[in-house]
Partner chain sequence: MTSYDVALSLLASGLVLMILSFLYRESGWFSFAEHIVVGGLSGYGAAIGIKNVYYQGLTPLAQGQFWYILAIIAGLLLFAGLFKTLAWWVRVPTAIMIGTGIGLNMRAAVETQVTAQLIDTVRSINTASLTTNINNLIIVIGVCCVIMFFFFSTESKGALKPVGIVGRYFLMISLGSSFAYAVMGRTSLMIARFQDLLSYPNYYTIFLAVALVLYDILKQRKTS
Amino acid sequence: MSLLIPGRIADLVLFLIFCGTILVLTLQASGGKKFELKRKLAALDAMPEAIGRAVEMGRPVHYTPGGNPLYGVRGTHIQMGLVISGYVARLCARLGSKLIISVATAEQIPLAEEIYRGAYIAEKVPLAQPDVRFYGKGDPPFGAGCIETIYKERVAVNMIIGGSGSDFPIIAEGAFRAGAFQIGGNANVFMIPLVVASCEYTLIGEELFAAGAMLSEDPSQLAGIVANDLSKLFIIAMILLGVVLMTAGNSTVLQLLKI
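Would you be able to provide this chain's structure on its own in the form predicted on its own?
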């Protein structure tokens, strides 16, 4: 029995190339090399203006990384949501807006509070107590808790950025009916249509991780995003090369992919 399955050797080679790229760039980042992501993300650019609008209206900003656990299938999405919440907290501290962060699991409470405090300390703004609210597990109860907060506090801006599941449409619909300006972010393919349909600005797919890496400035995360971009460029180059050769009657690339 062969260890290499016929027709899958090309997949293995590409897998090793991509993994090798990520490993090399991560090691370079660990060695002190700095990577920069020069991306314009409209959702991040819109946040200062949205929070400024909340300040003018005298109403708070609501932020949630989603109703999923930190250690689960969407754990990395929740982590990116918490990273971005630090940027939102700094903007709120700088502009003078009240911020409410809603979380779904107990382990997220100390993380959210520490991020909240750190943002206010960085902006040199006094803070008595971080406003972090816990509603418990489960998409329906978590969504209901967020909606109650949105209506009760008369939230002007609602941000749902992270690892939301079926809680997303519940919260987004409630915030829309309350007249809140919305910014959403999600990397789940099945949630992207809902995010685009319900929010004025969005972070979809890999943009969520790119935003988290850019804001955290973590070298390993930045290296991973750069490696991903290089892998995509390689695939695009292979597709273009294959199209040109096939047009010229040469099926070399096609035959290599069938190995």
The other form holds:
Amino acid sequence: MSLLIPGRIADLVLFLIFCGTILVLTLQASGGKKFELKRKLAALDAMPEAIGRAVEMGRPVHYTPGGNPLYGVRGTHIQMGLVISGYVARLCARLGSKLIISVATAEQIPLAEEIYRGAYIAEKVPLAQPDVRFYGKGDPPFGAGCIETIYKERVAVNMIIGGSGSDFPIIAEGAFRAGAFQIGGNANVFMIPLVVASCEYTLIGEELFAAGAMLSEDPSQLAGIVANDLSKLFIIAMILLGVVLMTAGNSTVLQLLKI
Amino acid sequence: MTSYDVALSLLASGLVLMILSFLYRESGWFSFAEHIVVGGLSGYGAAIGIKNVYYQGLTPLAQGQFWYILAIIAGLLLFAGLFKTLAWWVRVPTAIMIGTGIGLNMRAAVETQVTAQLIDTVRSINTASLTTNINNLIIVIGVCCVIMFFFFSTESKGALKPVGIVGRYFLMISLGSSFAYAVMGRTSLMIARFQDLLSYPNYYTIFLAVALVLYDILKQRKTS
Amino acid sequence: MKLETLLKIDSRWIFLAFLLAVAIPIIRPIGLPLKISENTKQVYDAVESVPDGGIVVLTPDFSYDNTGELLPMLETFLNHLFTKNIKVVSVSYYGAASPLLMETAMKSVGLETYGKEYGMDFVNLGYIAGDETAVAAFGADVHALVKVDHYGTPISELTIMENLRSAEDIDLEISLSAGMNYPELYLRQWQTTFGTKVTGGSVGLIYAPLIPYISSGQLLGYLPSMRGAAEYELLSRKPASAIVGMDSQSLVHLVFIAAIILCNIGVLGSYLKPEGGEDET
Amino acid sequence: MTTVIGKKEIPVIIVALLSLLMIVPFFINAPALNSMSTEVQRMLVPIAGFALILGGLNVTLRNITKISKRSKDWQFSIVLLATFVFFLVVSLIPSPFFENLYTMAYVTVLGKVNEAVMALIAVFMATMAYRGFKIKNFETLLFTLSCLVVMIANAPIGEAVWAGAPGARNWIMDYPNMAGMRALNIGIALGIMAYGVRTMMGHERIALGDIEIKVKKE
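What would the structure be for the form predicted together with its partner chain, given that what you showed me was the form predicted on its own?
Expanding to the full complex; the earlier chain stays at the top.
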């Protein structure tokens, strides 16, 4: 029995290349090398302004990382949503806005509360109890519950950033009818079109994952994004090489990918 | 149909209409139905939770799979958040779930989202049919341009600018068509609801709902 | 009338148009034309080509969230299967709700109407936990994995199960799935090992990623959502709920198209307006 | 920090070890590791079970506070608590009477109400389309046109109106749509990798609940 699994060797090699690039650049960043990103995300710049407006209106901000479990197929999307919730919570604490976080799966409750509380401690703002709400198992109670919360609390800004599934249209439209300003972020290819059609500012696909690192402004996190750009160049080069060879009647790249 | 079935059926369609009443406006009716949904499914969820703990956690433990004690401890630590002094410990069970999530996502990402996609992208543009050649070229150009559109470390100017623009165009076409595809399946759910609502004895509730909405419209006319 | 007013239609009018588009054809079917696609014919032929007395395994891998799309399809398949001399075994790997949905479908189809008998021509084996491992185990040795049916009857007492020992005995697998991995499970575990033929249908959302399997011939056609079910009903000459839904589908799509066109006429209006914010020169 | 492993490092170590446990047996033939990773995944079920109980507590406590404070619409909270208890009891107690009650309440009532919530999606998408597909420039023109073409082809009546619609839709789905989705997927995969690696190395602490220690480096 060989150590490598046939059919997954190419996957392993690509995996090691991608992770290796990220690892090397991150270590370089820890060693003091500076990385700079040229492309800015409008959605992140819009956040403070939106929250500021909510403060002026005296109405709360509603945030949800979306309806999937922490450890499932879209686990990392949800986790990224929770990471961004940390920055939103800090902004809310700093600007003095009330924040409500709705979670769709129960195991997110303690983590969301911990992040919420931590953000207020970091900003040195007193907080009695983090307002994290859970509504029940599955998308229907989550969607209906979020609408109810948005209406009853007269939410001014609604952010749905993370791994929303079919709960997205319900919450987004409910918030629109309540007159809330919306920022959406999603990396679920089925839901991205709805995000683009319904939100003022969006973080789509990879931008969601880059957003966390950009908000941290920590060079070792930014390094990961730069490393991904290098990996993308590698992928494009591989596609072009493969296509040129295939056109010439040589399927080496294709065969290599299938190992 | 017994009178019992009729009553249940009327109850169900009444609640369904209360949910749909949100389309007209947010009201106490919708709130009522929403509270039923939330109460029902969190109760059901808690029951499922207890069952899962019993059958998948305590039963294997009782059968001698001692390592399940770790799962039980981790599960109990989730409740640490209820006590301010112990709150830190919720990070342990969440770290377990986050670690598994990251691992599962990372291992699936390369195979399904990269390798499989690359295999299908590497196509010949020198086949016998001209249309196939053009179509294959569209895929190659499209994939490369959209990847370039998501570049973060370089500014989109000079030679890169048109690439980014073409990428954006491809992205827009694909998002528009995906939106249209999502409509079909979602509509079926509403059709099924209405087939149910328009059958005996449920249609009586519709008359009632329409009457209520008309009354509300008239009342609002008067006040305004 | 100013064209810009079209930009500010109260969303409730759109909702009303939508609901009417759904409701009217249900009350009074219009019978808009429907063309049967090649793909649906393929599914129909696959079922037709099951030999006399053959065994079909039907796996309803969905839950209550998807009944709107998949229940009509399940009923259509059952209606077609029971008109022929085919034994139907139902089993699910999705969740505890699936066998209950199978019961619902059976209630509306009715075994007696076709002169069939439970245990002879049909059996509901219920839900089996364990996902892929369970599918593999079922394929290797049915009797080792399953001991009783959904109602607790030992399967040794059911005559239908005598001829079903492993996936080799399955003449056709019909998978109705709400998750993309389900048809893939049967392809991986049963088709590659035992050469089982696989067909079925899925919800609209996961249909697009399955198309490659159809074009490669691994799936013998696959029905997309209610549309597929409606075409199938037409083919098997058993018009039921899905075909009624098709008129609604058509009208709803028209509402969407109209909404998009109306708002763009409004946009055009705001450009043509002389003192408008956007200066067109 | 390099010598002493503090309390703060525990979650990072757990994350790193568990994600490696999931990744390694996927690529390398190691039956022992593989069965270990399946076992860990199985052990998540009871942990998530505890989480669901916690979720029930979250909902009930919130509503009990609402009732005790007599805040707006507190009567609804009583309805909520009653349904909570009812469904908890009927789904939990294994006796034929309660099982019947469960089938009745869940299948014939709550299931349908759930579906009604999901059915709202389709209607909401109509207004999203009305607001989101405004042609302002070439990009939005493409966005709108591709949507319209696919919609016409997907409507069962579409073929009767425009015979070429299904062909046009299939072309859009098979080529431009596929290219866009493919690139999105590749980008998302890379994003997941970067996030995973930085969390495993302990740079991304917020996902682990650690937010205080984050100091902006100027």
